[in-house]
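Here you get one chain, nothing else, as structure tokens; it is the form predicted alone.
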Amino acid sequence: MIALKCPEIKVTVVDLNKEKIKEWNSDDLPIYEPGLDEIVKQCRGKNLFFSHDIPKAIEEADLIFISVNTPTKMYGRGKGMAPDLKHVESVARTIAKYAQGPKIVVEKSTVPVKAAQSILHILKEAQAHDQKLHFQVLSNPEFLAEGTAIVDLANPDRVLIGGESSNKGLAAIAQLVRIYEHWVPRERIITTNTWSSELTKLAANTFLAQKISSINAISAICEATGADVREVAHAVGYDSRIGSKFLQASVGFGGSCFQKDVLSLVYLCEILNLKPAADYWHGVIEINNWQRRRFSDNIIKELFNTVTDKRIALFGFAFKKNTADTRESSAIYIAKHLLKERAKLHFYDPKVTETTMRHDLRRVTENELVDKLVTIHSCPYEAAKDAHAVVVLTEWDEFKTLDYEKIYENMQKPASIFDGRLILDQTNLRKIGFRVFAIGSAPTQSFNLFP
């Protein structure tokens, strides 16, 4: 977005992965995001460049954005909760090694509070041995959402910049503010101290995840009482103190941010000896996992309490529509539960590749089960052919307009649909002949054979 909105600024994106850089310089970009392709092709070769020459890029840059992945640690201290900062530290050391003059280093990656301090310690050590060097570290977290990232960047609710309160710190903040002012009104650019900026990113994602888990908890009550979660969410959302966004009940949240950031906040609370706060936020994750388990258990129950050797079509693998990102997708965990019951799973997703699907499934279950029981299709009608059930796991718009009469005709009977995203016309599906089960709606076609 900087390259698009600031044509006088040269933007160089660097990566150690030469193949990834090659893809960024090709017509086939390595990620799918609506609108991204057009911007890259408009700016590339003019003021936007992709390179694996990291030393040169560091030497020439005035501002350096650290935008590396910070996944949850799966080893050692903090395993399963703490963010893994090895890539952040590696970048900081690389900057210290190749910088030839003053640099403003901007922390874009989602990091725990005080991470900027560790970056600064590394850079200050280099500065102490070379008088030409001077570093300021800013926190500038991103609040965009995959699928709408370009729109979010072009018209953000706010831009947050944190830095030191010293004169040099304020000057560095002002430089970054001037860049954003090319397209963001000044009143939407918030400046804080570094630690407030870092914590705000975690808090924002945790609040959003909490909202999703809240409506999902309500969806379970709706199914048990006859209330409709869509009607409840609609009425609750009219309260201006709550708002209507993120009140869409579903099989649970996924993506690279929510679970990782909630767990990071839980870990922070634990190391600060704030156990009640840690337990409170961990409950958000527990509800999300429970919602996935509850949904898959209902599939099994309504298919006569066994799915062994039954063909089940799963529509969607991405964690949300308009992205090919599958990180922490609920589809992975629903599939895991069904594979344990030896169901034959037939997947269709318009953007996710077979390689990605099989890789993700092999991370959570036995390779033998994936090889034997999983089939990937390029057509939803083929995926649903001879299936006992269709399960909607991603809210792709195309799933709303499929020919469900055609799908019904080619399925085993009784044919069932499990709508995990509340995007289908349940009334019409019942008229066609489907048994329909949807998140947050009391089942009216349950055989009630099993408790």
Second form
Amino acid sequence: MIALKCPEIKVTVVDLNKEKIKEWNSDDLPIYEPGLDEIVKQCRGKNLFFSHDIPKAIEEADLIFISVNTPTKMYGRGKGMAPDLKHVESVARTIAKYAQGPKIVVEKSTVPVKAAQSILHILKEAQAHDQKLHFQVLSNPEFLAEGTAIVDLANPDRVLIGGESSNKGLAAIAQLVRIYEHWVPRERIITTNTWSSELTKLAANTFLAQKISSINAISAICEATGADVREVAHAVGYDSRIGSKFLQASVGFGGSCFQKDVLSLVYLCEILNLKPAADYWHGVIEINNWQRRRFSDNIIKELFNTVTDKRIALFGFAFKKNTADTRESSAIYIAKHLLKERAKLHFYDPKVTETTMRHDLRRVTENELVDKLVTIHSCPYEAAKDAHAVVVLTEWDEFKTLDYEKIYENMQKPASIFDGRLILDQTNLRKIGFRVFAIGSAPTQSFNLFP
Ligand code: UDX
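What about the form predicted in complex with uridine-5'-diphosphate-xylopyranose (UDX), after the form predicted alone?
Once more the chain from above appears, this time first in line as the rest of the complex follows.
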């Protein structure tokens, strides 16, 4: 987006992974994101370059964005909660090693509060030994969501820049503001101190995840009482203090950010000795896991309390529509629960590859179950053929317009459909003959042996 909006700025994207860089320089970009292809192809070779020559890029740059991943740490202190900062630190050390003049280092990766301080410590060490060096570290968290990345970048709600309040800090902030000002109205560019900026990113993602867990917790009450979560969400969201966005009840949130960032905030509360705050935010994760479990249990219950050897078609594997990303997708956990019960799972997703699906499932369940019980299809009608149930796990638009009469014809009877995303026309499905179960509404033809 910087390359597109600022023709006078040269943007070089560097990575250690030569294969990835090769892909970025090819016709087949390594990630699917609506609108990205056109922009890369428009700017590449003019003011946008992809390279693995990291020392040269550091030497040439005035501003350096650290944009590496910070996954949840899976070992040692903070295991399963704290974000892993080893890539951030390694980039800071690389900058310290190759920089030959003043640099503004921008922390773009999502990091815990005070991470900028650690980066600065490493850079200051280099600065102490070389008069020509001077480093300023800014925090500039990214708020784009996958699937809408280009739209979000082109028209952000806000851009946040945090930095030191010294003269040099303010001057660095002003330089970054000038870049964003090319396309973002000045009043939408917020400047704060570094720590506020770092905390805002974690707080924003935690608030968003909390909103989903709140409506999902309400969806459970709806199922038990006869209220309809779509009606409740609509009426609640009409209150402008609450707002209508992110109130879509679902099989639970997925993606690379929400769980990781909520856990990072919980860990921060714990190390600051703020136990009630840690427990409060951890509830967001607990509700999410519960929602996935509840949905899987409902499938089993509605299929007469046994899914062993039953064929179940799962529509969608990505964590949301318009992306091939499957990180922390609820589909993985719902499949895991069903595989434990020895159901035969037939998947269809418009973008996710068979290799990715098998890899993700093997990470959470025994290889043998995946090999024996999982089949991947490239056509939804094939996936649903002879199935006892169809389960919608991702809100891909194409699932709304499938020929459900045809699907029903070719399924075992009674044929059930489970809408984990509330995207299907339930009335029409019932008219066709389906037993319908949707998140957040009481099933009308529920099998009540074990209510
Ligand atoms: C999120 C934040 O939105 C973004 O600001 C941040 O920079 C990165 O993390 P992303 O993970 O790409 O973005 O997707 P998002 O659209 O937020 O969806 C996350 C998950 O929540 C998805 O699984 C989605 O299906 C689910 N979701 C979203 C719901 O279940 N209900 C909703 O109402 C909204």
